[in-house]
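Okay, so here's just one chain, in structure tokens, the form predicted alone.
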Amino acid sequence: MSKVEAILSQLKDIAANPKKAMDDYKAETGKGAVGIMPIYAPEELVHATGYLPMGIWGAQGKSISKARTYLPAFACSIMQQVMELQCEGAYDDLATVIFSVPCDTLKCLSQKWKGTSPVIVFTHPQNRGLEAANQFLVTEYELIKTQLEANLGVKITNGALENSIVVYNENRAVMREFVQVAAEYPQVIDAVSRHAVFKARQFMLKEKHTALVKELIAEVKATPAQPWDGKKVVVTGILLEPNELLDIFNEFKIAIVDDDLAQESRQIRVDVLDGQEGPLYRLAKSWQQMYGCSVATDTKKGRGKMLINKTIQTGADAIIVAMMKFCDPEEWDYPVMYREFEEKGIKSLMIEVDQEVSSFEQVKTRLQSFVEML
């Protein structure tokens, strides 16, 4: 086994079983994990308490009963999941969970919560350009701060939240790196792969994420790029998985070469900047700086344009939309960005994402002709 091979086992192996990665921080530093919920959080403050950040993401091909009786059946399927895994105490060991409410359902959810763990709700201000706005969310932080002491007992110092910013920003920083890695090594780095090295992310500490990935892109840039004989999308959306999904995307040579899925570059797009103002300021200031994504208020419906730009820096072939069943804010969005696509000449494809499905055979037919037209 290569060293690019081993590291790839190692992050793939984590991003399978979260609960186990879980388990092995707590034997070795005493301490549990806090859950993340979809789709924004402020890490860097779980981060600073010495607990483990754990994003909670539903799961792939779980049969819905118990969740049915608190969301109704048009709830995303996400959501649907973490319902019904929470119903059943997998959530149970988490010493708290974090929400952040920027669509109906999350509001819901959050409101219905059916584990053990204390949960922490907080909202992100969408008028986000004023500095009222800022001040409304650094209190909103504040919030989070006071009641993660409280839950976990411990004290979170400012030093210690700075130094949280910087190894995120780090870590963002290398992951912004990676994305371009992959895309001029899609033999090495393929759709499983690249969304593995994403998803480990959620449940590592960053610092330790960072390394292995440093130590992977070295290892991949060691060897001369190679000319890629399929096709190169760009890809949109909440999640693309699970890794039957993406398996077909390997199996037609479809290389992903940028993505805006909320589960992958969205988390990495937006640094924490420096400044003299203090970190919870700064951590909600970069609120102000995040674009493209549809739970964000976006006016000026700037999504699209972005995605052109990536498909024309990339040269990607076409962009692929991973919608996910159910979700308002990216169905909105869609229309708008479609006849953008159109507009400029950019293929484009639609496939919808469910997390209880678990055959993709009408995805593979239609992955499958829209190569054969590209």
The other form holds:
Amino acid sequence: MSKVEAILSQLKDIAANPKKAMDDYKAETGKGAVGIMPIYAPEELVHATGYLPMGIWGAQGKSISKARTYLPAFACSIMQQVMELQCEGAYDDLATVIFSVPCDTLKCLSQKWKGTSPVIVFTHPQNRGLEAANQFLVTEYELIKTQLEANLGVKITNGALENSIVVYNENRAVMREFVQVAAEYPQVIDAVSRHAVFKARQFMLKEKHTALVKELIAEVKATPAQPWDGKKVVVTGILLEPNELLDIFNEFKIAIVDDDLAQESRQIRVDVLDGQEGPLYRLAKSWQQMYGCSVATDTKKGRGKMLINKTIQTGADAIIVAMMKFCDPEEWDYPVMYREFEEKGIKSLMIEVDQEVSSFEQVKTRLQSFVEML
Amino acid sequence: MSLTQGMKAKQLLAYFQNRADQDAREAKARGDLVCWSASVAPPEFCVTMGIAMIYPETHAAGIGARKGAMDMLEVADRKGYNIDCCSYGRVNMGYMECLKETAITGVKPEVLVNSPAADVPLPDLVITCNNICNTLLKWYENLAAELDIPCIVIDVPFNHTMPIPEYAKAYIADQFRNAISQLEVICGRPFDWKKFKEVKDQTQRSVYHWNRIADMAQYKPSPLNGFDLFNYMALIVACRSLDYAEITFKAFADELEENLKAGIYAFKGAEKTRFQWEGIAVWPHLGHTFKSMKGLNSIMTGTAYPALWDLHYDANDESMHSMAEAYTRIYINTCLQNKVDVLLAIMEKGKVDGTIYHLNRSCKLMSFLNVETAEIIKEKNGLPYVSVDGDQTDPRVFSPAQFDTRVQALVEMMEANMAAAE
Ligand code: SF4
Ligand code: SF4
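Same protein, different form: I have the form predicted alone, so give me the form predicted together with the partner chain.
Shown next: the complete complex, the earlier chain at its head.
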């Protein structure tokens, strides 16, 4: 096994076994884990406690039964899975869970956690251009900090938090580099591997993840990039899973040259800036800097333009919209984006992401005919 | 004034509803500004600036009630709006697209010619507020983008803990000041603070009389048929900062008080049970829902939805924290515990015997906590409840047969409880 393969296989293992990653972490450090509900939370605060932040992004192919009691069928697919897992007690080992509420579904979900872990809820301000919004968010973060300290019995010092900010900024920078490397080397980093590198990030300490990804990048870049005879796409949406779906991308030689997935690049889009202000203020400020996301209000509606720019910059052939089933924030963005793509002559395809399904024949047919048309 | 003298409340309602649309059309014709607004966004700033207001949710509800929703939904569908997006929003985006097409081509598209929709003009700006849902942020982003016009946002953060903290009020009040500066730029003239005070006072008078109407449901038998709140809602939404609302609500509340004194009740002695309606009305089937319940001699005497506009605040408070609180304390913008407390209080006041929960296909925020809310309330007051499927404007979701079966069961439970208590 080559070095590249070895690193990828390690990351794939972690991505596929979050429970094991958490148990290993506990055994190693004696500390537990904290659940992070989508889409954004100041994970640095959790990192500063020494607990492992664990992303909660649903599951694949679980058929929904217990969750039916609590959620109507028109709740988004990912939250159906999360609710099902809550009912099964899958998250009960988490020391606490942090909930942001940037969409109507999450507001409701934050009030009906069925597991046993204590839940910390906070609200992102949506009038993001204002300084008052930063001040509001600082107070929300102070409350998260206090509750984390109480729930975990740990004190979060400014020193530890500053260190966590550095760790996270470095990880984001390395991941942004990884996105470029994956675009240049689609033969080496295929769609499944690319996703695994992102997904593993949710279940590892970021410094460890950074080290592995750095090594991976160095190894990949040691050999010259080969010309790509397949197609290139930019993908957008909440997430693009599972591997069976990504296998189709590989089969038809569709390289993902950039993404705007909430689970992937939106997590690494903006850094926490250096400055004279305290760490909580700078963390809050990074929410102000966030852009191109369906749950970060933008009255200028820049997401379509951002995607068009990504497409031009990467020389992509098309944009694939991975539409999370029943996700209304994403569905509201779509018509405006679609019009903008059409106006610029950029081809796009929308596919539905339903975490409950386990058959991908239909998507396969659609992707196949789309590729033939490009 | 003379025009409305001697009118009954019902006539005033129709008159002022049309008048508000007429005001907007005239403003447009004069070249003055028109603003489209979310239903519980503060109108005080725009009204102070003399901007004519149109309320897309009310407008869409009207289209739905007049059975014209499907055409507009189809226009939205063609533009790429998924059926999962709130149907108020889809009806409005469909309508907006028709107006836009008319403005560009000079020709009214067929669907618009045939639509029963009230004729309202395109906006020059929009104002939104997420106190009832974040959908209103997405919808208004789209309006602003598609029409290339300014969008004023009043963000009232979800109150995951109660009471409402000072720092949230400070943030909202700051946005009020920011909205005022935005409007000064848009209108090209300074904000009139004296007029603002008058507009706030006016709003408070409208709210006062609105609450007087809702208060009438506490009497048993009730002089108020709760469904009337749904009918009169149009004015508390669209005209609360004008005297249109005050005049109409005062007349209605006075009529109800006189009826109470004279022993005239809504169901004329046929009131057997009383229920709470939780959620938005099913506009396209409003008549069916009302008649079914009336047929079972059950009267609605409690509903939190029209009470969203109980926007009382201290108009003299220059910090605007009191006004901020009024706009953020809306029960669906608060934690489950507070939601439950609000509903319990409404049930107690209206002396209800049970609840109908509208599981609204359009509205995630007003649906996804229904199970928990119902369970906790049942545990507290022991009253029965049923859930019915519906949608406030998409006529396809509601099933009259399902509704009738479920409410029949509810009424049986309510009557059994009453019999047991006797
Ligand atoms: S509706 Fe969309 S943004 Fe909200 S929780 Fe579901 S997937 Fe996430
Ligand atoms: S029906 Fe619900 S989602 Fe639609 S605008 Fe009203 S509160 Fe928002």
